[in-house]
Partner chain sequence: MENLILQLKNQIIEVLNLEDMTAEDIDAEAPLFGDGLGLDSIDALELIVLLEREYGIKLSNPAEGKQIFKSISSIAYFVSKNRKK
Amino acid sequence: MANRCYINSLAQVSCQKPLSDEWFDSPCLYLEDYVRAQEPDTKDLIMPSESRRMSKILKRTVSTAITALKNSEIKHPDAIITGTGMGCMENSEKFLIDLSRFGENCLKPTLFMQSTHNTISSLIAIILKCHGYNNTYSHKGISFESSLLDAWIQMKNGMIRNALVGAHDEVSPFMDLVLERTHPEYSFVSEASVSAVLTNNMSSNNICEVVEVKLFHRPDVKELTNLLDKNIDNVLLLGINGNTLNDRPYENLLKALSYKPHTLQYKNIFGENFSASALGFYVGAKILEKQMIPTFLSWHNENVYTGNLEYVTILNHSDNITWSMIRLKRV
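With the form predicted alone in mind, please provide coordinates for the chain only.
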């Protein structure tokens, strides 16, 4: 694996100001347990005739994808790889409601066609006229890392030169009720749409390098601690959310370490959903790009971080069954 993998650009739509890094200096703070994403202005990104037929998640997806590609100056990526936990959930709900009310005779075909998980990746390809590798991963809270690992391996092996990688999930009011019952470890629930352009070409556009991507199934604490190097992984960005059920595995890991890293959070301002780890990836890249850590991201740290921001290591678990580690490095 001689090739390297760099992040050229990123774009996000979330409960923070969309398609913007304004959250880094003045984040929107919420007291509610459930907040929907702030919708982006799509007038300059999507034709009105197309926008009318798109659901919210599809508008967000196309907005982040086009914005990231414009900022990277790459028009046609070699691969489009997407992660999503629930896909186009709102269209699925509407389709099933219509099926229940009107039977099978008067159903809108658009709702059915735009309700599958791979609709997201396919729509981007159609709009960009990309005929290359196109794949979708749906692995619950580890969906983004699965898509990132796919792109990273292909790029390191020289199979592709660049890729549009993203993760997108919407949480409708009904879905929020379902999450309350099925995921008691969640606290602040919101939505996420993140697109990133990765490339193996080193240039002035590079934000940072993706050094390592790893997934683990049911790892023990010792296996996770052996991954971390006190000389490299001194800044850890964790998927903590303030709920003990979710945070305990992270706390156990920190207790088992032979050193005390500077620990950061991101779900306190972006919320929880199946694509939340993509926002952690986005936050980690922005920290390395701006070479500073906002105080509201620090978690249980007594002092402001004054060390060298060379690496940010992102750790995430899904139901404490599947874990991921993403190591980012400054360029």
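In this text, rigid core is short for the largest set of C-alphas that superpose within 1.5 Å between two forms. It should be emphasised that the depicted structure is a prediction, and the values quoted were computed from it without experimental measurement. Positions refer to the first chain, counted from 1. What changes on going to the form predicted together with the partner chain:
- Comparing the forms between these two forms on their rigid core, the Cα displacement of residue 217 stays under 2 Å.
- For residue 230, a C-alpha deviation of 2 angstroms or more is recorded between these two forms after rigid-core alignment.
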Contents of the next structure:
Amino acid sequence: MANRCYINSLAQVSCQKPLSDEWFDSPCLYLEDYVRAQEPDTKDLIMPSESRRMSKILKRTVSTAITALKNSEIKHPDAIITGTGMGCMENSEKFLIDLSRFGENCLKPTLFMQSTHNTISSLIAIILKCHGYNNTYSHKGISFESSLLDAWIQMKNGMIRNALVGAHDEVSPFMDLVLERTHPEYSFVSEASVSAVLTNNMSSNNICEVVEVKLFHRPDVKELTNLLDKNIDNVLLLGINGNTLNDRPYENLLKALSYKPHTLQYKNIFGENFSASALGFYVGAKILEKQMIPTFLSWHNENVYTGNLEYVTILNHSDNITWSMIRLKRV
Amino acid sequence: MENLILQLKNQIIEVLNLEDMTAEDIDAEAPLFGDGLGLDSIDALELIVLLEREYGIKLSNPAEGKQIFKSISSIAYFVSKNRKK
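Can you now output the form predicted together with the partner chain? The one shown was the form predicted alone.
Below is the whole assembly, all chains and molecules, this chain first.
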């Protein structure tokens, strides 16, 4: 496992200004419980003949993927790996409503093709003409980490040199109603599309290094604290969202640690959805790149962080069943 | 026939999501595929579904498709002769 895994570039579309780092200095603040993503300007990124069939999530995905690749040194990644909790939700809704309206006789071809989860990853491959490894992980709130782990293991083992990894989720008004019932622990529901170019090539353009990616199924608190206690220089970026049901497991974990880490949040400005942890990954990388922690990310800290920003550890859980730990290192 | 051509133009704009186009922009005699509107095979499938849903026409012979979908005028002619709705 001698190979390294660096983040070479990143792009996001969310409720913050799309394809931009403007949120770092002046974030958009919301009081609503449900906020949709700010749509990117796709005119310079996608040809009109290609975009006319694309739903919102597909336009966002292609925008982040193309922007991340444009800003990177890689044009044709060896692998395209995508995480998505619910896939092309709006197209799925339209497809089913349409099918029902016409007596379940006729399928609308475009909606049929573009309502599956793996549409996202395959569309990027078609546009980029990448015929390499292409995979989609759909594991609720841990989908992004699953795709990142796949890329990380393959890069560490020398199976691929680089990868385009991302996570994309849209939340339609109908789905927001469903989430209210099925996920009461969510507050401030939003949408996310994040693409990251990973490379094993050491370069001055790299943003940071992904030193560790771990997934845990129903972990013992001790299992997590043992790992965190090893790295006491950590800044912890947590998936807390202001809802007790979601936040209590993080608080229990922090209480069990042998030290008091500097704790940060990101869902207060990016919101909650099945791909939110990809935004955590993006925020962690940007903190290391800019060597600065915006004050609005601070959570329950008595003081401003004054130590070295060498590492950021991103902790996330999905329903307190699956946990993930991603450790980023400054380059 | 002119009403049917206008109706087809509007339905095609909606079904194929030709956002920046209006019925006036489409020449009823211009080819739909390749040059002209530049439609592709997925659009052809959408047009087949459109004829079935809106006019009750099932294309039994796929070989006919090339001639039927040559232009808006040819579709209108075919619909006027075969429509069940």
